[in-house]
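What follows is a single chain, given as structure tokens, in the form predicted alone.
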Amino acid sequence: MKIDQLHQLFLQCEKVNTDTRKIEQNSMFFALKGSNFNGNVFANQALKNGAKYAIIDEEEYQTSNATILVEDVLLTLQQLATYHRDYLKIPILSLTGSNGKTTTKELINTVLSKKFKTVSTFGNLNNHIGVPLTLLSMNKETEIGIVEMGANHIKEIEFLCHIAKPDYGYITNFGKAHLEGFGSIEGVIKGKTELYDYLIKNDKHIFFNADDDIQVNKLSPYINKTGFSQLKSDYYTIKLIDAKPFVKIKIEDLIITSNLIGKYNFTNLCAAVLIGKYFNIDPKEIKEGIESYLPKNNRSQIINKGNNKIILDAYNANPTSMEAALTNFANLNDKNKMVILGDMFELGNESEKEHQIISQLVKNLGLETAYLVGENFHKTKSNSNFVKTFKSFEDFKSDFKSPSHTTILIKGSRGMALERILECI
């Protein structure tokens, strides 16, 4: 079946689905394959559960006119998403970066939704499957689409750009994330700037941090761009007022107090402000949008349990974000402070070195109590009485005693699931 014909069937459906456990009535099911599953097997069940059509790529599972056979289900999903994106003809804003992508995306969506009907990436569905699903969740009522793009190898962002065809783009930063796939920080920069390469090649608009020398140098010859800065008057000026603990910024004559902690969130806020201004949203509405945004999903959440205050940042971690979080935490005025850190994943050959650097940083910051959890942190040497390491979460849990009147930073990679610690406090 041709993509234009499939698109006509798609328009008859309410949404797209790839999981039979979450099928909704009148949806279109895509029978994706993985290393441990074959979606074709569940196509008939998807139809029984309420799907209007099931897209398959193995002929033996074609049981009715509602099962549509294609050569490759994943490729078809991606092609349909691009066709739908062209069909809608709406502006698409894409963003990527090593840290802060999802928070920045949420902030941008909160600001732009003050004036426009927006659709943005749900959670962090930002890969070769998530980007198509995001595009297919947009409809004729959508006025701006916001698409987050993630990658851990060279050429992935380039591939996602050809699916989403962004009109606008922003890169949060370049940090020591996914070094196992990118190979080095130079590889990270090369991989992430594939977004800018696409936008420049197609003469699209770029938003950027004018205080980031890497971005400034990359974009120096390019004209179709808008930047923010704390210091340079030829860009839109945004000032950091405070970050103890919540980030407070100043734009024009307005003070905006966010619900985000840490100086590392300053540029995330700046991006949302800059993009809001570009789309002619009143500064007072930008302020309302940002101040209404509450972080969730284990990202910089502040949780009060008993007489303890917990900063839960357990969604993800890499050396750059870990250093920023620790430095900010050390600068808080709270009296009793404790850190509980989990291993950082996908660092490849740099893992041992980077975990040792963080362990040393914890010691140098002089925090009262520190727990380092995971096989990588367990190998580190801190030579400090207040730093304790544990090979597993279970080992940590059996030793941990809940504190009182303490501010606790919890941070680690997603695979460590450190939000489990909340049950121990």
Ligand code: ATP
Second form
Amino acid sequence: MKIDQLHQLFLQCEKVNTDTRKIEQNSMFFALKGSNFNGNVFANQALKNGAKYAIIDEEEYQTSNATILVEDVLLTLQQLATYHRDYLKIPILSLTGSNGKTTTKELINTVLSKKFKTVSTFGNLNNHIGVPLTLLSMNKETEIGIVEMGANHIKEIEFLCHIAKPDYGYITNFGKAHLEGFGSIEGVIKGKTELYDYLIKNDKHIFFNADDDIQVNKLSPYINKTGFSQLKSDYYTIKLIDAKPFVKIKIEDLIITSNLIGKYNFTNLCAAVLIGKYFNIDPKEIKEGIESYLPKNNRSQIINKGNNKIILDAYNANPTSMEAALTNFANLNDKNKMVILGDMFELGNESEKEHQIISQLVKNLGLETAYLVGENFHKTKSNSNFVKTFKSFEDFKSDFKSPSHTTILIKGSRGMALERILECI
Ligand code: ATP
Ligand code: MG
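Please could you give me the other form, the form predicted in complex with the ligand, since above is the form predicted alone?
Okay, now the whole complex, with that chain kicking things off.
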């Protein structure tokens, strides 16, 4: 079936679906394959559960006119998404970077939705499946689409750009995340700037951090861009007032107090403000939007439990975000402090070195009590009586005694699920 014909059928449906356990009535089911499952097997079930059509790529599962056989389901999903994106003719804003994509996406969405009907990436669905699903969740009422793009290897962002065809783009930062796939920080820069390369090639608009030399150098000959800066007067000025603990910024004559902790959130906020300004949203509304945004999903949340204050940042971790969180934490004026850190995954050959650097940093920052949890941290040496390492979460949990009147930073990779310790505090 041709893509335009498939699109006609798609328009009769209300949703796209890839999981038979979550089928919604009148949806279009895509029988994707994974290493442990074959969606084709579930196509019939999807139809029984209420899907209007099921897109399959194995002939033996074709049962009725409602099962549509294609060459490759994933490719069809991606092509349909691009076709739909062209059909809607709405501006698409994409963002990528090593850290802060989801936070920035949420902030931009909060700001832009003050004036426009927006659709943005749901949660963290930012890959070769998530990006098409995001595009297909937009409809004729959508005025701006905001698409998060994640990557752990070269050419991935380029590929996602060809699916989403962004008109606007922003890169949050270049950090030491996914070194396993990118090889080095140079690899990270090359991989992430594929977004700017796409925008430049198509003469689209770029938002950028004019205080980031990598971005400034990359974009210096390019005209179609808007930047923010703390000090450089040729750009939109946004000042960091303080981050004790919530990040407070100043734009024009307004002070905005966010609900985000960690100085690293400053540039995330700047991007949302800059983009809001570009789309002519009144600064007062930008302020209102940002001040109403509360972080979710273990991402820099503040939780008061008993007489302890917990900074829960257990959503993910890599050397750059770990360092940022630790230095920020060390600068807080709170009296008693404890850190609980979990292993950082996907670091490849750099893993041992990077865990050792963090362990050393914990010692150098003079934090009173530190627990480093996981096989990688367990191998590090800190030579400090205040730093204790544990091979597994279970070992840590059985040793852990809840402190009192203490501010506790909890941070580790998703796989460590360090939020499990909350029940013991
Ligand atoms: P993912 O790769 O999982 O999609 P992400 O890029 O979407 O991650 P967020 O989920 O927004 O990132 O934030 C994850 C963590 O990264 C935060 O909790 C914080 O510790 C750190 N972080 C956020 N923004 C920045 C930034 N601009 N610079 C450095 N670290 C940051
Ligand atoms: Mg994300």
